[in-house]
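Just the one chain here, the form predicted alone, laid out as structure tokens.
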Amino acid sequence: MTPGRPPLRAAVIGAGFIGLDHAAAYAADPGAELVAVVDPEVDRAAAAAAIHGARAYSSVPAMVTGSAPDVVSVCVPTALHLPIVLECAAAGLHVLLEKPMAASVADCDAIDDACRAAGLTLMVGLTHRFHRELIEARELIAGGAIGQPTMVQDVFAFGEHGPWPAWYYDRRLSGGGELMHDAVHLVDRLAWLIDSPIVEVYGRTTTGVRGLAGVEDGGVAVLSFADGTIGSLFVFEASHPLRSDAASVPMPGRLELEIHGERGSIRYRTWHELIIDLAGAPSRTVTGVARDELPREIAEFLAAVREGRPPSVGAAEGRRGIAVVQSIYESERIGRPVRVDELFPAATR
């Protein structure tokens, strides 16, 4: 925080696990006072604001009207970030919009068209740019060291360790099921990482473990970029516990991505350890990194409000992650390789 200037009031709008963990992170940032937390199930919002010595609300207009905060939070079910957003915007409040974006790329359009009327920061909440490791990782790849890269694979598949909410499994809600939810940080992270966007996928869901009604508990897709690397994910949802790398690691599972490139690889399992194998050296591994990635995110988001400019991770990234995803679906719709830009083109602005 500038020495002389107040820290920016902070609001969380969803007082689910995802918003405790930013209403959290608000309170322990030294830029910011947690002054409210809104959920309409007001009993929950109380419990979570009691934490930090909050306010609760169940809505919007009584929170603005009650705490005049500067900076929101959204982390409310993917279908209600627009008419949140709205709300949020005509009361000129700052967003971080939690992932995925939105349920639909018309809807990121929206959103970052009120934001930007409004003159509004707009900052979309993907962690794993957060992450320590791949912050590392990423200068290790602009930097040459591992050469061109030519081929990546990245796998989300986790073991029951918990019931998500009810909405997760409601495509109304929800807008998908595991591509939305997790393949929506597995395309963001592989195209940053090698600064390169994904321009084709080709894909395949499925419901047939979980039995899920309208929402995939898995997915595959073999991913194109511009720059001529090849790639794929995979993403999976298990019935069943499965074995956990290590305490640090809050999903048990196979969580990791590959980097090949003409000199070297790069592995990340997720939360757990870098691993770097360069050409000529030996085989490095980085581990007990801070888990520190949320309350990053949170502090890259009020610099970029106190200082008047764009965040790292803005309307952009959030709704190119979307248009990957949702041209997977359709991929998967009409069974062949679909261009993102021709079914999703850029929007103009």
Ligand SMILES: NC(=O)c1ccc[n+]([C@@H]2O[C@H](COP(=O)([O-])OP(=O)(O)OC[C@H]3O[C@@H](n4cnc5c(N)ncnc54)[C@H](O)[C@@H]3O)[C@@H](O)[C@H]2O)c1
Contents of the next structure:
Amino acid sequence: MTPGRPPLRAAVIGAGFIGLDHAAAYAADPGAELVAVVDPEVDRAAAAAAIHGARAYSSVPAMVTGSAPDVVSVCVPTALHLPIVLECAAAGLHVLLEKPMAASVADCDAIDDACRAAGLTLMVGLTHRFHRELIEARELIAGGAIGQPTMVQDVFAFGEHGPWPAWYYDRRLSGGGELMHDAVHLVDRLAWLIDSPIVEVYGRTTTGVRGLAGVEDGGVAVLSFADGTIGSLFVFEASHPLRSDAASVPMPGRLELEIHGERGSIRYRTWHELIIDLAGAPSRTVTGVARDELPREIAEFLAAVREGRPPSVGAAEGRRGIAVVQSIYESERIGRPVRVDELFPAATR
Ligand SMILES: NC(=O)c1ccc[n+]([C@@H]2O[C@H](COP(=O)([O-])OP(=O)(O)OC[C@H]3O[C@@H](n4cnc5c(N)ncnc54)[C@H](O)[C@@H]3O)[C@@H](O)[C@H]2O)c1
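Could I see the form predicted in complex with the ligand next, after the form predicted alone?
Starting with the chain above, the whole complex follows.
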């Protein structure tokens, strides 16, 4: 806690897989006090609240009346991000919104508009920006260690570790399949690492594993970045187990990013190790790094609210990820590359 400042009162909306982690992170942060957990599945809200001495509610309005928080984490199914954020903005609550920002670019804009009009902080939970290994990689690239990036690749092929909740496979609630759930991290981290936006995509998707109508369980895309870098992404959710890289990796499989430049390459085996190969230097591996990305994301949100400044990851970054993923869907539909800004002109704000 900042000396002389009371902790910010925090509530978590959605007591599912990621909401429980948000609740634990607020409870552990000296700058916050977890006061409430909301879920229409009241047993879930009650169980999460009981762990941390918070109060449980079945709806946002009841929570606002009963616990008057300052800040909220929104951890509900993706298509519910818009209506829940609108409720929070109307109540004057600062919002940390889980990724993907929303089920459509139009929803992203409506969320951004509502928070701006109310003068509220809006942060988007693109957690990979808080991986210590990726922060080191970004600093190396920005400092010129690999020279101009030329090619990048990011792969998230993971073995099923238990079925996801049913809404993940319902496009009306999720906005899409693996591209929305995981590629949204990849397109964000690639563009952020090389500091250049993705401007064109050529994508294909498959429903080959589950055959679910309209929700892909795999996808590939060729990516073109504004600075001339080219790259690819590959996401796949197997229904069989895949071997884990290491016990520390929560999603077993191949979860691997590569950035190649004129003078060096950086490889990140996600949640496991960062491998740095620079011309004229021995290979260096960074491993055993603390897995504290979500607590540090929440600390950044609390600091941004307290300091009245924009958070490090906001609506523009959240919207960009949705625009890129939705452009990959459009590319699959028409069978040609798609320019992201032609399909989704940049918002003028
Ligand atoms: N940052 C990450 O890496 C990461 C990881 C997992 C999930 N997520 C995102 O977090 C969000 C939630 O995903 P999840 O895996 O925790 O899903 P989940 O199904 O495990 O949890 C969602 C919870 O929201 C509750 N809910 C539904 N409607 C609600 C409402 N109106 N008010 C309050 N609660 C409501 C559900 O009952 C459920 O308990 C999604 O947008 C998902 O994409 C992000």
